[in-house]
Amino acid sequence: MASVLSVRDLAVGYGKEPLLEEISFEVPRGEVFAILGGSGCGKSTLLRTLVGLQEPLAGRVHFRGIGGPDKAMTPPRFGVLFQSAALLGSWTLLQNVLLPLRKWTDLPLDAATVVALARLRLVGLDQAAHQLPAEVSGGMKKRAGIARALALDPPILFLDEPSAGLDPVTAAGLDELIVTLARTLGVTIVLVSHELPSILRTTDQCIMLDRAAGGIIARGAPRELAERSPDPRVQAFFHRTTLPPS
């Protein structure tokens, strides 16, 4: 299957000191790809670099067929869900989803509203369109953030800890939505997570990062890594155990 995202020899970090080095991977079109690892291993830093919010220290990020992150005033080629959803609190959910449509398209307001409502319907929120973020649950905020990320019909979505802070039932519903977007609409999804149930429910392929190693220590399908990886760090992550003394 063709890849939509190719990362080669990437180094990321702050200042001149790399946090992660020699990061290389491919993301196939239409799959759910996860960036895994413990807290503080560099997952979110890598994600910020992939979407152009942070400059890489070395290497390259290439989006095949859709361009990539740049600083030109052009419409975004992908959608992003931030960990907090990052909705504007004084705007309704509908107004939040309308924002990228008003900024990046010439659609009349009526037509843009039809598109925004369709995106909210896709994530199950059309009945909550006129509510404020403070008036809805955490799971609904995440869904609204996904609707806004989908506003411009991007071929790829980046999701930062989508199920973090959600109760198990709400998280399972969000997992189902992620799988539906990939399987039904063909959207490629790259997500950062350390939530094991969500990872196993949603993810086709993954890489696992380790802070001490400064890079990737495992790659493959999550269930296969959980069952077959000989690396004790991988086993500790997937089976929620502590590492044996070194």
Contents of the next structure:
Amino acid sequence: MASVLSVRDLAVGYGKEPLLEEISFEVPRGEVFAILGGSGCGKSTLLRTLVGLQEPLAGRVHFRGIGGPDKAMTPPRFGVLFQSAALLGSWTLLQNVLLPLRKWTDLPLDAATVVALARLRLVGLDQAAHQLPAEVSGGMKKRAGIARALALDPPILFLDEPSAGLDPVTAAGLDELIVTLARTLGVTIVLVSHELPSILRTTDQCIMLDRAAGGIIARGAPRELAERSPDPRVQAFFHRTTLPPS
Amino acid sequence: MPSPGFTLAQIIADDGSPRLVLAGSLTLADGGALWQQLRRALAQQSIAVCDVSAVSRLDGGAAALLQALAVERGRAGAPLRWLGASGEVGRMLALYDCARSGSCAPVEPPASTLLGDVGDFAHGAWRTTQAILAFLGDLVVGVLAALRRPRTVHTGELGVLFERAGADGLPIVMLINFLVGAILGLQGAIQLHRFGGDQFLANLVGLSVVRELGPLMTAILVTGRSGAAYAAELGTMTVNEEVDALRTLGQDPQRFLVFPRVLTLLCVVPLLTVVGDLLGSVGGLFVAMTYLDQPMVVYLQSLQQAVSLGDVGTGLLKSFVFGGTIALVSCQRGLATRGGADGVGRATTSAVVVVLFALVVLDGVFTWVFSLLDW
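Let's see the other form, the form predicted in complex with the partner chain, since the form predicted on its own is already up.
Okay, now the whole complex, with that chain kicking things off.
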């Protein structure tokens, strides 16, 4: 299947010091692609670079057929869910989802409200549409964040730790939603996570990053990596064990 | 404006009934046109079927609009059926079918009425007053406990707090009080000069500044600088659960956060007021020398005769109470913050508004009491 996201020889980091180098991968359309790795390995930094919030130190990110990281006054071509959901606190969930619709479509208010409510219904939050973020749980915030990211029907969704900090039932519901988005809507999903059950349930392909190695140490289907990778760091990650002393 | 990627036509079906036919690409980008055209066409109650078999692409936004219109028709008693919805189009329509999630009931925002809003405001004001008084009570109890065990009070921050509220605020306090003294002096000089009362300018400026304007202006400035900062800082700490973390570590937030701030402003506001009084009087002197050509010594002698130590004392007593009020209310508002960033904003606004209201009320009470006591 044709890839919609192509990353070539990317180097990311803060200042001039690279955290990760020579990052290259392709993400096929309609797949769930995970960026894995331990805490502090640069997953979120890589994600910020992919969505254009941070300049790469080297290399390039190419979105095939849907333009690059958006910096001009054109509608954003991808949706992003931040780790904390990043909803506007003084706006209701409905107003949060309406924000991109009012900005980037010619829909009259009643039609935009219909679409925003449909997005919230999709994530099971239509009955909480008029509540403020502070009045809903962490899982609901994450789901509302996904509804907002989905508002403009983006072909790619970037999700930063979508199920982190959620109870297993809520996390499973979110995983189901991610799979539905990919399989039914054909949305390509790039997610950053270190939640093993979620990764195994949702992800088609993944790359694993390692801070000490400064780049990718494994790539493939998560289940295959868990069962067959000879790399002790990959095995330690998937089997929740500590690394043997080097 | 580019033409939409879809077409909408009305035909007569084989059974003689009118039918809508949608064809082409239905996307959110054409959502406005789709919504308006389809709504206009569906105004005819007799249309019960819409053929979507020629739709090549349907995105989520467009599917949501189609299904919303179908629900609207259903509620009006004239249901609409999608004909030929198969493959991706069928899946998308099914995904955005509200019946799938069990409820197609409209989601209404909570009702708001003028009377309700007035009631909410009054209730909120009463709750705020209660909370501040309860906080004051807690503070008094805490002070008594702290006097018994002084080491439980966190004093490590005091130096920084004194610097921020005092030294850092000194320039603006000096400037504003000088300007207030000068403006008051100029207004007074114009009137006094008409009646040959130039020599009373020092009385006017000196007494006004020392008894009223110096303490009040200084307190207002401290409210804007330190009070707002305390409310925002404690509010952010509250929403970030730092205050809860302190409690779990066995630290009383009052002793750890509130006492040092109250102590700081109890000391700093009177000190700043003394400086403010001096600069306000200098402002009057500046006007006396430049506008009235009054020698400096004449103004200073008049000032010495007009302003007694008792006058300075009343101003300082006020500023002491003002300082405590600013710290108390700001900290209480900060610790009562709920929500996120907007909650911090609301707490800060509330702190400034409540403190300013309290300052004016207290100033009135002081003036009345001092007049009764003939101070």
